[in-house]
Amino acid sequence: MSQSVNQKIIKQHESSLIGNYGKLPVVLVRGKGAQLWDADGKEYMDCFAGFGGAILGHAHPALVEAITRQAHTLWQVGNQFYTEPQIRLAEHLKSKAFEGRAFFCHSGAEAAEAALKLARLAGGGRTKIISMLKGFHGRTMGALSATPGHAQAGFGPLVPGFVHVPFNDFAALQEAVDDETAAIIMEPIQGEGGINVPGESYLPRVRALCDQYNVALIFDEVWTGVGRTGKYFGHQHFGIKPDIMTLGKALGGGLPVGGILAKPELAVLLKPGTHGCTLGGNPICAAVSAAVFDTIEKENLLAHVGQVGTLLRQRLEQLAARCGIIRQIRGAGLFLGVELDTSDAMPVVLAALEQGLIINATQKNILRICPSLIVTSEQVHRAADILEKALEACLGTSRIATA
């Protein structure tokens, strides 16, 4: 039997290419929107959005015009030079988030760099992160020490200095902080975790104890930034502000862009020579997304995404009613988590990719359901219909009531 094109493209790869990723058997050629399509021809409804990074979909004509336009214009630079690109994202940041100066580099990971070194010279000599279990950072050796869980195993002696405590218990992480303490990192809402949502009262608590301690303050927003909560950045969501955001993922709208944002008073101790990033805040990539704040405002997305993540989380929930398997679901906006009672929901992601959708598990038996920005309401029905089939080719239609 011939190889179809995936399979010949997937053997190159395999002898070419670190096999450190996990990888399903398909390869991506073409995107429009929320679609994307394979080597072979086959039409994939898209629900992870790369890991949240192509917020805006594929191809989106925004930012393809910026990325077109700004490579005619000004390629890289360097950041001894100022460049107004970067100008127009950081002020992007400041008006949507709180005001404060920003840094740019490529990833989240990075950014959880900045912003673990930041809080280090701003303690005063204090070096004690506390960070939450199940939260998740980035895989470089700081971010990783602030990352507890599988991801450390084999990368010892990590960084010292850093305490780890349940999420969403305050009286842990009470306990936890004392006169060493510089800073607590952690996510508004949990990503890689599980999509785990805090109660009402807990960030608040936390910003009052690190108000209360002159504790810094770090909201990793890599993965609930720009937009995918309903609101431009997940801690709105609680109305407080962090003393320093971290972003990644959706920031450069699938372009490897990261960044920090820091209260004045903090961001001013990173002066020249404490932290760079050669080519971060490229003028490419910073025009992009700055871009992507334009499109989200132009076309009025956070309404958007409050309409469609309602209608996305109704539609799981009447799936869950009449689906013995579905523990919870949980969320905010585009970012939704499905718990399966089940060891393993990889069997389930394998039917929904054959079935022509693309989500995601992480915590083993959770569902990640994170579409772009951009997904219609007919397109949510559709995903629904696909993950009602795909769970009844894993489980069977007599696990399934009729609705």
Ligand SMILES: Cc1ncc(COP(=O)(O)O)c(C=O)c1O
The other form holds:
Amino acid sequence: MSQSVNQKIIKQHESSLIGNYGKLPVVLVRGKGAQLWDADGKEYMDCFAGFGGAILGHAHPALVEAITRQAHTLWQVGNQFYTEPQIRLAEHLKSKAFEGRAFFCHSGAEAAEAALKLARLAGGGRTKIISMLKGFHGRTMGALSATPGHAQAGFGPLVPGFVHVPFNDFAALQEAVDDETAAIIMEPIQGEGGINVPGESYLPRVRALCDQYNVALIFDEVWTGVGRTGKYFGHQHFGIKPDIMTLGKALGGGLPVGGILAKPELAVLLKPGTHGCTLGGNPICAAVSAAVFDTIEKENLLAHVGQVGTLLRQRLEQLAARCGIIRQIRGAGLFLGVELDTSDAMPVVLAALEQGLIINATQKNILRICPSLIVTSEQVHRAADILEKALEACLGTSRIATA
Ligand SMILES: Cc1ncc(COP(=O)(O)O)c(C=O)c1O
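Having gone through the form predicted on its own, I am curious about the other one (the form predicted together with this ligand); can you provide its structure?
Below is the whole assembly, all chains and molecules, this chain first.
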């Protein structure tokens, strides 16, 4: 039997790339909005947006325009010079999150490194950092030390001074905070951990605890930032602000951009020579990032996320009511988790892929459905229809009652 184009390219990949990623058997070659096409011409509905990076979908005209314009103007000059796109991006962060100062790098992990280093400087000798079980902050040594669980396996010794407590358990956190504590780092809503939304009062209490002990509160907004949850930043659902916020994924609209925003009184501690990133905030990436925020504003996408997010949730709730395998649906905006009553959600992910829908599984039994912010109502319905078919393919039609 002749090989498909997908299969041929996958073979080439395997003989020349390191196998550190779990792979799905598809070669993607083209995207437009929330649609993708593979090397054999098959179309997919993209409901994962490249782990959230393609926040405005694929080939958004405003981002294509921004990258083209900047590519014709100025590429890389180094951070010893002032460049204008960085300023525009930082101003977006300040005006949309809180009055702070920004630093730019390439990834969420690097943003965590910058935040952790800054928190230790601010700690004035206090070095303890508290992070959350099931939290995720990246795979570099500092970020990994704040990321308990299987990601750490085989990589010790890790950076000393990190302790972990259960998420959404205020008593455990209160117990862990002491005179040695420099910072608490956590996601406002956990992503890799399974789209875990804390109780309403948890984050305000954490904020108060940090104020009481003069501990820096770092919110990792790498998943929840840049409009994904229907507000610009996840913490805005809880009426409080962090001292330092980390960003990645969606910040570059699909280009590698990470960054932090820190309160001015902390930010001043990162003096020349204390930290840096050669390509961080380079004109092309920064211009595209700034255009991501311009576009969210111009196209009123936060309101749109509210509408399509509600629609997606309703469709999933309807499916849950008819199908015994869905335990819970949780999340905010277009950051939704579907907890399945099974030990492994991967067969559902593969069946969905087969039917032309891209979703993801985390923590073994939780589906993550996170399309780009530009997804339409019609596409949400299509995605829900395909998911239903995928569940039927895995479970048999008998387990799904007809509508
Ligand atoms: C909440 C969170 N923080 C940080 C990271 C690390 O980001 P990156 O892969 O860009 O280093 C991730 C990656 O999934 C994440 O989900």
